[in-house]
Each structure stands twice: as structure tokens, then as C-alpha cells.
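Here's a solo chain for you in C-alpha cells, the form predicted on its own.
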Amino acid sequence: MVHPFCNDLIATFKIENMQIHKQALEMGKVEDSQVNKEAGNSRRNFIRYSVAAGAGSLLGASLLTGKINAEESDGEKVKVLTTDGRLVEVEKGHLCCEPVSHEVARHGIGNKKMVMVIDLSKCRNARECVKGCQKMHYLPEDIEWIKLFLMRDNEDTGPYWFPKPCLHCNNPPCVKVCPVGATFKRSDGIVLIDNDRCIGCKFCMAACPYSSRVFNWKEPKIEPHELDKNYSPENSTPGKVGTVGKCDFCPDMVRQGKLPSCVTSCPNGVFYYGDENLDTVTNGSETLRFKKLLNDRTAYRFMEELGTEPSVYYLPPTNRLFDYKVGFNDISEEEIALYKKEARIED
């Protein structure tokens, strides 16, 4: 459980820098050399992890609230922002990563609005998104929270890889549904699923018109570690047999001031994840402008003709890298005809 005054200040922004770096200092967990040494990085780097919603209370929240576990600490260094811009390194086991509440959980990080930018142009099927999701959130080889299509818009044009996540729409028809309340819409544009609230009663699925929802039939095989911790609708893990599950935009990574697993894991740079109020998204290697991104590269929404308003984007899949037969690499000729298929290609 996160003290209320944490909650507070991760979602109002309002710790004064000075006292953050000054207590940071103190306790020598940062040297101001550092400080100003990573301050002084490249914009690329900075805005790297300032597009990280919450990192910049993270570091203040974690000092104040005593929430440090120097002993636990394996050396590993991890960066967060603070909230005037400062880049600070620190020990990973120093941060406080513990679980919200429900109810943090459920308001969503102050003064942010989550996107995500799909580039097609990159995308080659490596399916590298796919195992680091379902890495990270324990998911069995049968259920897939990130779903990979060969698309065709017509038999005058070429094939290309198409991504689908949840697209945690901003008039979302599965919350709408939802008899008990256990999907909901964040503040932050994150809709998300409380397991512990979820009967199971599939509403949800039916309604959801982009198909990115799965029922959880059976029990999540977790580290013996994730079992300790409490619940929360943010981390998703554990999760439960007989309840819905979804991608849930990695708000306990954003948390933490890191990026998604599905950003960090795709080796072509395919997804930008980053706050559309700070009109920056990143794919952990180079930072654009969210806006003019979107505006150079004709950006466009999946089906937003049915008025759902997702919050992910996707740019054209002009000018491709690669080949899409490239992505039938180290896959079965069984599921290579059934890509085909749905892509409406004869050999």
C-alpha cells in the first residue's frame, strides 16, 4: 500500500525539485556531478524518460515516503525524471515499487494523457512485442494480449504486418457494458480491468469491436516472487482464472518512469509510446514531436469510424523496410497459409 501523501504527490506534480535533490544528495544516492551531467544529455535521452508518466514524482514520492530498500538493492542503476527536468540515476531497489491501491489505480497518473504510435513501415512480424508482453505479465503461449496481422487493403496493393494491442479508447464501448464496474477509463486515457471486481461475464468481449480482449480460462503460472504481492489493476499480475484480461498500456512501468515491454522489447523501433499533453512519444531509441508526427506521416485511427476514439495510432505502411515474407521466418508452413488466407494472398 502506497502512503496517501504518495498518491498525492503522484498525482499533483507539486514536490519541489530542490527538496527531491537536495534529500537525493543526502543520502548518496546520487552524486550532483551525475545530476548535472545527465541534465546535460542529449534531448533524445531526456525526453527518453520524461515521456514516462509519473517518473518525475516517482523519485520524490519513493524519498518521502520512506519507501527505499537499500538492502534489497542489486546494484542495477535505473534513471527517472524529476519534476523540474533533472535526470537522476539510482539504484533500482531504491525505488518504491509497490503495487497503488485500487483506488490510485483507478484514478490514473495526474495531468497526462497515454498514446501510442504503431509505425507499419517497420513492422516484420518479429513478434519480439508479443513474448515480451506476455514475459512480463505471465501469459501463456495461447493468450496473446498483443495480436499480429498480415493486412491487405486491396488486391492492387502489398501485404504489411499490422500490430493490435488494446487501443484503450477514449469512448470505450466495453466500459459502457461492464455490469460491476471492473473495466474502467482513467484519467490518463488508460482503460484498464480490476481483476478482483471481473465475474467473468464476457460483456465486455462482446462489445470491445476491435477483438482485443481474452478470457482467462485457466491459472497464470507466476513467480514464486509475484505471488507475495498485493494485487493491483495496474500490474494485472497475478491474474485470475475465470476473469477477463487485456493489454493495460504497462501503467505500473509508467510508474516507474520506464517504457512498456512491448516498446522496449521490438527490435525495428515499430512502437512509440510517450504523453500526448507533453506532445512527445518515444521508442526508447529517438523521441519526435507526437502532433507532428502524426501530421507528417498522415497518421490515422483503426476503424474510427465507429466512434470509439482510440488513444493508438498507426502511420501508413509506406515506404517499408522490409518484405513482409521476412516475417514468415521460423514460423510453421500451417500458419504461414492461414496469414495468407486472411490477407487474402494466392500464390
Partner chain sequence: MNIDSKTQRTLNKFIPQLESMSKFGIAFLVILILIFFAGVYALYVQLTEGHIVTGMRDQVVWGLFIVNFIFFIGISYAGALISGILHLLRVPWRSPIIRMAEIITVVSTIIGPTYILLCVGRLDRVHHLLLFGRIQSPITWDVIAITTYLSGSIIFLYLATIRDFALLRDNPVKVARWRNWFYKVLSMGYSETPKQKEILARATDLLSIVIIPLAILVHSVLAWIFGMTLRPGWHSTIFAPYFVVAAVYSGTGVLILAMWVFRKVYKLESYITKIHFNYLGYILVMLGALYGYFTFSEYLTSWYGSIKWDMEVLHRLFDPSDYWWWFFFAAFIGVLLPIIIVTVPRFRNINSIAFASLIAVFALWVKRYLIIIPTLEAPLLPNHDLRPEFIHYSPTWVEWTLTVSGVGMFFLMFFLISKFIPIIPVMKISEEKDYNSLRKKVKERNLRRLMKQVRKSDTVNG
Contents of the next structure:
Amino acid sequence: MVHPFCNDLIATFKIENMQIHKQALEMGKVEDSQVNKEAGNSRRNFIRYSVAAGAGSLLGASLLTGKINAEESDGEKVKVLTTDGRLVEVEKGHLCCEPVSHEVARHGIGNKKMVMVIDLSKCRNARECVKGCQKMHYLPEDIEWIKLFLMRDNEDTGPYWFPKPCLHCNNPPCVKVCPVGATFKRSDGIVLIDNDRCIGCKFCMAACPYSSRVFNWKEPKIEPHELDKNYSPENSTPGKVGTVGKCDFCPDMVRQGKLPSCVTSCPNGVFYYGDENLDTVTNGSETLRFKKLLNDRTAYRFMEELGTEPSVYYLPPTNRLFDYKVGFNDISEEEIALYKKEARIED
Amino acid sequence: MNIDSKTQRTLNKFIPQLESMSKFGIAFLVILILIFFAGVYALYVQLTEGHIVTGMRDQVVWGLFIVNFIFFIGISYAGALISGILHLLRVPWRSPIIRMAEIITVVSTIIGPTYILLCVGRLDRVHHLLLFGRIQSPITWDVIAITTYLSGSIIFLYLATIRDFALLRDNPVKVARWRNWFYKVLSMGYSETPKQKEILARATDLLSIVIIPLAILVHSVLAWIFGMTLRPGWHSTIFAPYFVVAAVYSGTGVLILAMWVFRKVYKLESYITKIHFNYLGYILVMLGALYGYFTFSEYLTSWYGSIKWDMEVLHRLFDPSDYWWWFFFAAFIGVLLPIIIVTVPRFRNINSIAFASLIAVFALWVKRYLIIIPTLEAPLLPNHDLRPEFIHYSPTWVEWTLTVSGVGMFFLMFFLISKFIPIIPVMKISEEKDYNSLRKKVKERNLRRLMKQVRKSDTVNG
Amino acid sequence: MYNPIIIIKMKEIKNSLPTFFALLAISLLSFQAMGQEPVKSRNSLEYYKISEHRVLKATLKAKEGRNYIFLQDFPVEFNIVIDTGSVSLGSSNTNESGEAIFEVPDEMFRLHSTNGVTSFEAIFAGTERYKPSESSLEVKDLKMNLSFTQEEEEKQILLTATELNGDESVPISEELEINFYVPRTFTLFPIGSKSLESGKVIIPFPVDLPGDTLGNMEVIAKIEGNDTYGNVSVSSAINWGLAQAKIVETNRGLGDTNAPLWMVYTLIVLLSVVWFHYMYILYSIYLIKKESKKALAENM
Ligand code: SF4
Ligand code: SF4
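Structure of the form predicted in complex with the partner chain, please, following the form predicted on its own?
Shown next: the complete complex, the earlier chain at its head.
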């Protein structure tokens, strides 16, 4: 069986406009990007080929910092049309599901800086992000990497639903305190956990002010199909007993140019994800300029005063599309009572 | 090594201690070993089933284990205080209690860190600390500081015992051959030559200078594990000195308790006298007051500042349905009661001082609990978990068993060490002044003072 | 469990009541045969021209229970239909989104199209579980060329579109809507859309968008879902984007693998001071031992 979100294929990107780009190269309009230089010599041929294939694929090529190289890409090729209507030739087989090594996972992807924008005015506690994330990472129902809070700043202000993944702080308290470097910050802004290195001291959990981390208190039940998937800090599955887990910003998906499950499963398009360096974020259906969005909607970062510098921005819950009570529709009485208590809502 | 008759007499008093074990002793030993195995079983359960068997959950990630860890490292201060400070100050009455203090230090510095290991989710990966250690992490600081401290304490205990090893080598006691062989090896051929005496004295002085800042550092680093996080109630600049003071307080308390116990059990009334209890009692009062001052300062500041999250923690501590009574005990009773008992002459006697210490030690354990748990129960974000154990921490039998087992181990190790070496430095004590004469001198001084007063009042009346 | 056939039938019932009983009978029969009865499959064919590649995409779906599911790993045959019948192009298997992708070989296209017009069909032969299905379409070939021009200060994107008329290439006369995009990490970012005017369209270049670290940027122009031409896209790269600052990995800091130097130095100093003393004290113990030998020798 294949990971549901994994293509069964991905490897060498060959982008449509070879000729045009070659011309551009010859005319000196486009130089080899730094990707080429960063890539090891063994990969040089392959990368050069990809670079020649198009500027867009520069990024594509840089995604493949993993094991793929020219020698390995001789296998059977399959053409794939990407969702945005581009033709891509990929290798058949399990290459896409072959996660990057622990060492590679410690470095960022290309020149990216991943950011997320969460639009609080559109959230109605549909909890599809939570479920989507659980499905994607084979989490049991009682482990949530995205948590939903009912927030209310004080007794007189309006309550609002507040989805919270790991905020991937740029000054992450969790990373600072880890004694073995099992949790680390990458250049692309993603904070990951190496569950093969973590000793389970839980210091990072105490240090994270945002309650983002969860512990594998017991041996996680591993479904047979999960065994297909090799563990990598980038896919965080399967979980390992006695170690810490949390939202990983789905770098494995980023490598494939695919959106994380929380983004695609939200029925209201609350989550926008993208690369700050390319100044765009998307929720799947609309793609927006990142800086402009932050400016227009006066976005904020949660508890900025802690100095953690999160990579997740929130758009304030003004002109909310739904009444907060809509969020009570599908949850138990018990849960409603708890939410109300925390948000100090009286009946 | 030739010894005088006085040393011989002292030694004779301790020989039965080393040579045989009473029925009570054996029963005690058996119980302790049983307790130890109960702990081993609890650990087995925890290792096979995962940390799910503890009361710790995602919210309260640290529980009794960490509380015990701080507690044991705290009482290890007994040694640093007595052997370090009292030694440097050449306090005359320190001799009979110096070894006890050192043993407390070594034993509790061994037991404390095992609790950290119990708290670690992957014991099989502890070597990662060496492979991938990061200097930035307070845990690394802790590992380094504690190993250094433990090494120092062991050396210190050893230095202070060499002379007795030599004594036991030259006056063989009727024990197993291997033990006599050990005495011989460990005595390092010491025979009280002036040169040897000098070297030993210098080494001891040097180490007591090194061990004091080291001990302060160890407990500061421990406090920084908490202080470095952004948690209400932890993220405080006075945390390091606060922990240090609390630690010395509990360390002194444990030392007094140990004195009381050994005095009773080994009949050491002529060595450990009321003077020792009184003086240590005064130190206890001073530290208790200091600890009370820090507590007051800490909570006053956060209450006055009234930051939302700090208030959350304070609410828990002051809520009668939550932690109030424990807090009352740890912060009020645990400070005031020892102070009253020791300072009011009418209440002050050996037993009451021991009782005051017991209260102080227990209060300090509770205080550590109140530092860890309520803060973790008050996260910065709301907690909507439906599972009660994810909101409120309550320790499970596994944690309690391991806690009791740790305390049992403390007694066990202490007991075994006291069977191996005299609990009081025989050589040192016999070369020092006679304690009875010292006592007489104090009595005389008191008498003179009394006379003076009488005379004064006479003149006033007259 | 749901009988899928009944659901389909129920919808039809509304349209023609007279057939209701007949259908009911059939559905009851099918109920018994449930599991064996093949399910209707749906097949839809789309045409993409991406630069010089002509690509066919057939999507296979079937209704299972309440929902449509995509049929994965089924072969789809692709043909070119000509007057005398059809020419087989080859086949391709569907992927997990039910899509079979097939690139039409250039020579086949040239041989079998008249005046740029070609008709294709996709055939799914069916299996025990799913009924066969087919779909077809007819497209006219269109050629787009994307280039960049700079007039004084203004940077522009120029797109021209031509089609075959007899043997000649002529500009498209139709006012087709052209969408322009810049590809970003996950999606295409729209930078404008404009209609063709006599086969030509010019839009300003988005100068404030970042490219890669050298400013390289790709622009894509697309005609989407056109009845005559299908989906046509062309792309080109230029280094007019804003150059991204290169991210430099920090390697010494609280959050990095290596500690700040002052920390390392402090630790080394503290540790060496303490351990030096320990060593010295251990050495003293050794001295004591040596001394004892000396004393022993003297006594003898
Ligand atoms: S939200 Fe918590 S876990 Fe995530 S990066 Fe910040 S501190 Fe670390
Ligand atoms: S629990 Fe694991 S990731 Fe967290 S600080 Fe400890 S070793 Fe690092």
C-alpha cells in the first residue's frame, strides 16, 4: 500500500519549456542558480539537467536534496500532470515515499522559509484540520498535533475559535533546551524532532509556552500499512514510544510541492501556507501575497511578547463568518462545558 | 601507627558497630532490601509499559520523580555546608558530625540523579547525552555539574576517612577478610607522619574551598532547568538563590535527623551532644528565615505584578480546594514552626530540634511539589482536554513506590556505609578536646554570666 | 449497506414514474446480485498542450456507495480517431487520483491531424467490477509564444498565439482569455489575465515579485478549458524577479547545534578549574602513599 498523500512517484522533474529555457541560458538571461553549486558533484549532471529545464524547476530540483542522483534516475518514468497543470516526469517506484535521511532532514529545503497564516475569522471548529492531520500522520484519535481552542480575551469580548499547530518559532524555546539536539530548527524555519535521537526528557514540552508538544506515553499502535513508510524526522511517522511528537509543518509534502493536510482538509480555507521568500501563501483555492495579506488584515503573532517569534501568523477574528456557537454543533456536551468554562461563557 | 589510649578507647566503642549487626539491624536491612525490590518491580512495569503507568501526561510532564530529584540534590547540601563551610571556619564542634554530613552528600547525590533517569522516556538512549550533548541545554549543565559534584564529594569523604582507614588497618577488627583488605588498600599507607598529615590537611582545605562554589552552582543549575523556561512561577530571576537556600535548609534538617537517629541507635550521646543540636538548630533557624524571606519575596512579587499566568498559579496555591493546605504547610508551618521551636528556649531540646528538622524537611519536599506541579497545571493556553488526568496530576502507585524505594535506598546505603566505616571520625575526635570539658566550659561561662546579672541586679536593688 | 444501483435509480424515478416499478424490479434483482453486478464507470477526457507537449488526461471515476471514487491502477487506451477508424496511440494506467496521463507522440499527431484539428478518444475496457466507458474530444492545435520586452522603464510580458490555416501559421482571431501566472511553492500565483487581440496580448511584468536567489522567475500563460483548443499553456523564465536574500544557516547560538563561544569557554574554564583541583588532590593522595614508603624505608 502506498501512503495516501504520496504519489508513488516523484523524482526527476522535467519541466515543459526546455527549449525556451535553454535559449534563455544561452542568452545569459538565466544563470545557474546556487542550487547547482550546493548540490554535490555526484548530483551535478542531474541537477544541471533540471536547471536547464526551467527556472520554475530550480525550486523543483532543490527539493530533491535527498538521495536522488543522476545514476538513480534511470528507472521507468511516468508522466504526471500537477494540480496546477504542469507536466512532470517522475520515476515510478517508491522513490517519493523514500524519506530523506536524518542528516538531510536537519537542513532546510532550498532557500525557503515556510510560514503559515491562519484566518481566525473563518474558523468554526469544524475540526477537519485535526482529523486530516491525524490521518496523515497515523495519529491515534487522542493525539492532536493541531489543537482547537475557544479563546476569549476577557469577559466582555467575543469568543472565537483558535486553531493552533506548532508555531515553528524562529527563536524556539523548545530547541534551546534540548540536551541532545533531537529537536532542531532548520534554515527553512521548520522545527523538527528526530524521534530516533530524542531521549524523552520532556524538557522541550516544559519549555514550549504554546502547549504544542505531545508525548508518546505508550507504544503507538502501528497500522500494518505504516510499516511501508520509513521513519524520517520529516514525516514524523510512525511515532516512537517515549519520545515527543508535534506538528512538523509537513516538510515531506513541501518537498513534493504538495500542501499539508490541514490546509487541504479545512472546509473554510482557514489555513494559508507558503514560502515567505516567495512572498505568497495559499490555502489551496486562493493564492495571496504574504506581506500584503499581513498588512491588509493587520495580522499578529500569538503571544509575540514572549519573544519566540512564531512562523505562524493569525488574522484577527474580526467580522467572523460564523457565530462561535456553530462550533458546538458536532461536539459532546462535556466538551462544550469545558470550552465554556475556559472561555468563561455563561449560559 | 601507634595510637594513644584515648583513641583506643574511642575505637573500641565503634568496633562492635562495624563487627556485628543487631537483630533490629538485620530486620531493618531485610525491609530495606524488600523496598528496593518493590522499586525494581515498579521500574520494570514502567519500562515495559511506557510512561503511561505514571501520572504524568502532556500537560504535567514532570511529576514526583523530578520532585524527588530536587529534594535529594537539596539534602546533599548537608555535606557541602558542614564539611565545606564549617571546616573552613574551623568551627570546633564540627568533628563528630562531619562524616555523617559527607555520607549524606554522597548518598543523596547518587540517588537524586537516578530520579532524572526514571523520568526519561528512553532510558536506552541516555548515552545520547554524550554522543550529541548540547552545551546550551540546562540539562547538560546539570549532568556536568552533578557528576563533578559527586566526584568531589566522594573525594572529600575519602579524604576525611583516610585516617580512620589507617586506624582500622592497624587495629584489625573481626570482620570479613575482604573488608580488612579494603581498609588496607584505602588507607594508602597513611601513618600520621608529619609530612602526610600536612599533605592531607592541605588537600582537605583545598577541596572544601572548591566544593562550596560547586555546590552553589549545582543547585543554581538545577533551578535554571525551571528558570530558563517561559513558565509562570518558574521564570524567575531569584530562582537560583532560592533553590540554594531551600537546599541548605533541607540539608541541615536531614543532618540533624541523621544525628538524632545515630545518636540513639549507636549510643553516641557522649559525642553528639546538645551543643551540636543547638548550634545546628541555630543554623536551621537562620536558613529557615532566609527561605521564608525568599518565598515571601517570590510570591509577593508575582501577586503584586498580577500577570495573568502568574495569578493562575497563585490561585491554585491559595485555593483551599486545590493546594492551599499544602502550601500553608510548606510555606508557613515549615518555616515558622522550626523557628519557634529552636528560638524559644523552653521548647528547645534535642528531640524537639529533631522534630523541627523533620517538619522542615517534609515541608521542603512539599514545597518542591508545589513548585513543579501547579505551574505545569497552569499552561499559558487553556486546556480543553476531556481526560481528567490530562488536566490534574495525581501520582500513581508506580511513582509512589519508586519514591519510597528511593528513600529506602537512602537509608540502605547510609546503613551499609555506617557498617563499613565508623560513623564518627575516630581519629579526629580523639585528638580534639574532651567534649565534656568543653561542655563544662560553656556551663562555667553561662554561670559567670548569670553571676554578673545577679550582681547587676543586686547593685540596682541595693 | 447501501446498494449503489438503487441510489442512481432513485434519482431517475422522479423523471419517469411509469418506469418506477420496472426499475424497482431491476434494482431488487440487482440487490441479489450485489457484489457481482458491475458498476458504471465514468470517463472524462481532457487535452493539455504544455509548450510542445500534447498531453491527454483521462479521469476514471465510479460511484461506490454514496460517493464517487477514483479508480486507481486501471489501464486506459488512447486513440486518434480518423475517417477510416481509429489509430491506437498507446495506453496508460490511472494514478491515485484516477488520472491516466498520456503524452501524444509528435509524429502521430502530425500524421493524423488535418489542418491542426485532431480528435482523440480514451477507452476504458472495463473489468468485472466496473463497466467499460469511453470519452472523446476534438481539439485544434494552437501555438503560443511567450516573451519579455522592455520599453523604457516598463517591463512587459508579450504573448502571441497562432494557429494553422492550411500550411500557414496565422494569428488567432478569436478573443481568447489568457491567464498569466507565476509558479510558487504549491500553486500558481495569478498575475493578471487579458484577452487576445489579433493574436497578441501584452501585460506588465510584476516587478515586485521575488524570484529565486538570482532573481530568476518563471511566467506561465494559459488558456484554460477552451472548447476549441483545450488547455494550452506556455512558460518562460527570466531574471527580472527580486533576488531573494540567501538564507545562511547559523551555527552558533542558543538554538543551534553548537553553543555560543562564550558558553563553551565558560564551561571549559569552570570545569578545568574544578578538575584541576581534583587532580591535584588525587596527586596529594598519591604523595601520601609515596611518603609511607619512604617512612617504611627509614624505619628499616
Ligand atoms: S510552538 Fe512550541 S514546539 Fe513549536 S517551535 Fe514554538 S516552542 Fe517549539
Ligand atoms: S524530550 Fe526529546 S526532543 Fe524534547 S528536549 Fe528531551 S530529548 Fe529533546
